[in-house]
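Next up: a single chain in structure tokens, the form predicted alone.
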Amino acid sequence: MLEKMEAIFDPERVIEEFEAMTKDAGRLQKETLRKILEQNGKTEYLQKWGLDGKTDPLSFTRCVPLVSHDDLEPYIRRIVEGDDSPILTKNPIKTISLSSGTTQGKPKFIPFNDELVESTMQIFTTSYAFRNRLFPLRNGKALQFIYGSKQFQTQGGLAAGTATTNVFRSPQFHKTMKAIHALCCSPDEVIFGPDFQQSLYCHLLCGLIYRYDVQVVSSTFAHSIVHAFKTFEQVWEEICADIRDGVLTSRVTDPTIRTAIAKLLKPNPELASLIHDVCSGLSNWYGLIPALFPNAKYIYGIMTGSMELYVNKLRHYAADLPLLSADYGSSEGWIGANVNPCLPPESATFAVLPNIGYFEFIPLKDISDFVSSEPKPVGMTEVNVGEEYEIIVTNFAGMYRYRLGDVVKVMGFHNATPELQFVCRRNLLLNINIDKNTEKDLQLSVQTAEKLLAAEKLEVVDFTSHVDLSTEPGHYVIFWEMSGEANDEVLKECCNCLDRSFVDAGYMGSRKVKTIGPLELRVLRRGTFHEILDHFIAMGGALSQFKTPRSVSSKNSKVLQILCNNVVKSYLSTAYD
């Protein structure tokens, strides 16, 4: 398909060949998995589980055990290492990919290879061409805020960069924008400049120079467009300075961003000013983004799971600006494309490709599953409408039944495909006694909590959890980081309705017999969530694949003591009282 896309783009053409694919799901899964069995059969990995060249679902199942990121670690370290003999997949790699790391404190190292970028950029067309329907864009531009992070050697002499950054890379990412004819506003040493905070000030000037090209604004996740116009916020006049007399800031020291950007500054005082009246005639920066660019259509990103918090303040830059979620996958591999764009975001499905990779799923009827130490996962094509199960992935780059640690629930089907809603990560449960509270709960939690702060005028800026055993009893911690100051009698309520919120039944049990100990409210000095990002590009990470970690662990020291180090006023439940 991408071979005749870069030719000339036909978004039609793309939606008849998923409708055909989605129809045939089944039998495509089946196709699916022979292609991966066949290619890679041969491997160390496969050979040890006695498959013997089957390459049937059920033997598969049967010979291939269920495995999480530990469990294939010292394979995928030899490949780090050097060892290009056929260990996971028959051709060697020769790229990894980081995962984020902002959960465990430490990147997972994971295989990328060409398989990977294929169907990164079949997921991609696939949403576009969907989102075109009702949105079409006609050579125009797009505003990213991506930014491609240094790759650097492995031990074994691999390139190693984040998963972002490997696609942004490639060869097919570039073919794939300019078939569209949605090319980012920035020149490519913006993209991939070594200073975030560089990259994003020409990120932003970038776009105020083609202010009247810019169709669409998006970044991979939501966070990354809010952390953007917030900075925007303080650096306007600069760069309405930088417009007007044609002369990039000196706060950009990087040569080579410098000289593309000269190629792109030229003196502008009727914009300069144009923006500098759109800026004073805000009220609270409500609407700034179609003020600033009038001809956009939407704005894309990922703003599901952990990103939920960040889409009040998105709509509040957006006005009525349409939020389109991004679609659906992992630093491992794809599973969904976003192929109903007009849901608002806390609604958005993805649609399983089925020829990507092969899908399992393990049911989730209650919550102790979640633990279940037998899951019996049933194939894509088996799972229930309105039902929660756990993915498990097996695709091209040698993940084999590899349990991906997202809970999702069936929507609906498109044609025989399942269209999933994302519901929580698995491994983040706030758990002491025969509590189990998941992500989703917390956010809940939280988001009721701060309807509190409504008459105050004030909001949660991010938030995060941790699990203090160092009490008896152990109990809940929230940190959160307020846009202002409120008072000692509103955050006391705060905390108190945090506590109430959590309404899993093993936590109301354990409260009320005081076997878990009263929520602590912990508010955090303004900046301290920045302090995180910090860390966390300081670590190597790209800010474009950040996402602030909804539960701190005492593994993740460096986090937890920026944290506690952080705290200004705290607060102790009284609810259970």
Given for the second form:
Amino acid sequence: MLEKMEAIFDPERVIEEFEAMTKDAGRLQKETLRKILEQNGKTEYLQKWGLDGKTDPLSFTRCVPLVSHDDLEPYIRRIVEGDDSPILTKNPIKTISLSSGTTQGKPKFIPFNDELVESTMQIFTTSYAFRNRLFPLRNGKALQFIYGSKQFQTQGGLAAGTATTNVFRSPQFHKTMKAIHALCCSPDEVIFGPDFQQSLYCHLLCGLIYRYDVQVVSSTFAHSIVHAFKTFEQVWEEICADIRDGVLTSRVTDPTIRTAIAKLLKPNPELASLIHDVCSGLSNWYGLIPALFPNAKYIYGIMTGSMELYVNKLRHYAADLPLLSADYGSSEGWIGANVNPCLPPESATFAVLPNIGYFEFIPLKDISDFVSSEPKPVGMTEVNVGEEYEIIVTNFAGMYRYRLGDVVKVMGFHNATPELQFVCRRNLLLNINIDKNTEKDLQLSVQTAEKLLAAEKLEVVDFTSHVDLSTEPGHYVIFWEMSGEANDEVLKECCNCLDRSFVDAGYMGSRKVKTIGPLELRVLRRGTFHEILDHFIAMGGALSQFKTPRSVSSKNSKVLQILCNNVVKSYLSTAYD
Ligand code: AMP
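Show the other one: the form predicted in complex with ligand AMP, since we just had the form predicted alone.
Below is the entire complex, every chain and molecule, led by the chain shown above.
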């Protein structure tokens, strides 16, 4: 189908198909489940649950249990070891995705197949078609901060890399990017280079070589865009020198990257001095992106969930250039496309694509639902607007009633398909006794306390948390890296404010009766989160998929050690004294 994509790709047709599909979402869900089960009914996994050829939702949900990655791990391990019998899918899995593992401290293996590539392209083209109505693109390029992870062979001979790497390597990716006018400025040698610092430098360089062609600046997650332009602040003069002389800096040592760049880089003193003037004329790098790329129409990447922290910084670099938040999915499979690109990133929603998987939703009305051992999921068309749910995925890549671990809120419907807002990861980040705080609670608390830094013209660059049970009673620790130094008084106030901003009754009650100790704010040396990123890359992760872990348990000892080694100051809250 994608062979002819370049010639026939018509965004309006994509929208028509999407409208037809979403009008018929209920029927399509049943149809999709039927297809998944017909295709894979003879697999070892599905046979085990005694479906006996039944493909209807009721039989499926009665027979097949809800699972998490731990339950599937023994099946996936056999696939990784080279067993190509139909274990989870009828067709043998030939590629494995490696999830980041930043949260648990160890990477997870996840099956990857052609159907996942297809659904990725469907998501990309759907959201592109809607963006295109607002911001039409012409033939041009995209400055994409994308990075392949190191690919390796599993012991069973399967190719393994991060899910984004597997997608970037697929021939469909290039074709789709071409069709949606988002061909990457950088050659593949840069995307798949062995050292992400060298790749990042070259992405910036290639973007500037094609300065006037760049219509979109993007990455998978917004963190990579912010990271890229922060790096630009450090290396821009070196990049200008490279462009002036037509010679790549010696800091890029990889021979394949050097050869690829040599084909693009020619001496261009005018461009070099123009970029120099542009950069020298900016105040505190405000509006850097449109100043460097005058024809850019928007900035694109996932800006929701744990990426919200970076939106302010991105706005600073973007000035008036629109920020458009990208779609919702995971290494295990895609869920929804952002078909309302005009919404600001903070309120972005994702319309579920009813033909890429069968989706169920566990209602999370109150905190008891979070700990319930007998969750009662509802179907996609039975969800209620305004309510929160944990999402469950069944798809063509061997996931059956798989608990992704995300909490979403239903904001409305697009025709008959729900539009979801990402709320947080489901697991409670902070819990000592009867207190229960999620990633969202932590984020809100940090956002509130961060306002106290505004008068000092400072911001939180990144943050994470930890439950410290080594003290009696245990207490919350919040780690902050800031853009500069704040005085003690302000930081003491921030610490008290963080403590007061956890408004869950269990926490407040426990703090009052002192069964939870005073919250501790630990200020980190500049560059600490860089060190964590380096650690993540060294574990086989890729910058494209990096998400700062918002909570670090003692199990993730290496990351905790990095954090603890970099504490420069710490404060204990007096909010409940
Ligand atoms: P990974 O498997 O590394 O790609 O991570 C997938 C996870 O990233 C999802 O389960 C979500 O928690 C998060 N994620 C993916 N897309 C979004 C999005 N659009 N907004 C917020 N979080 C997202």
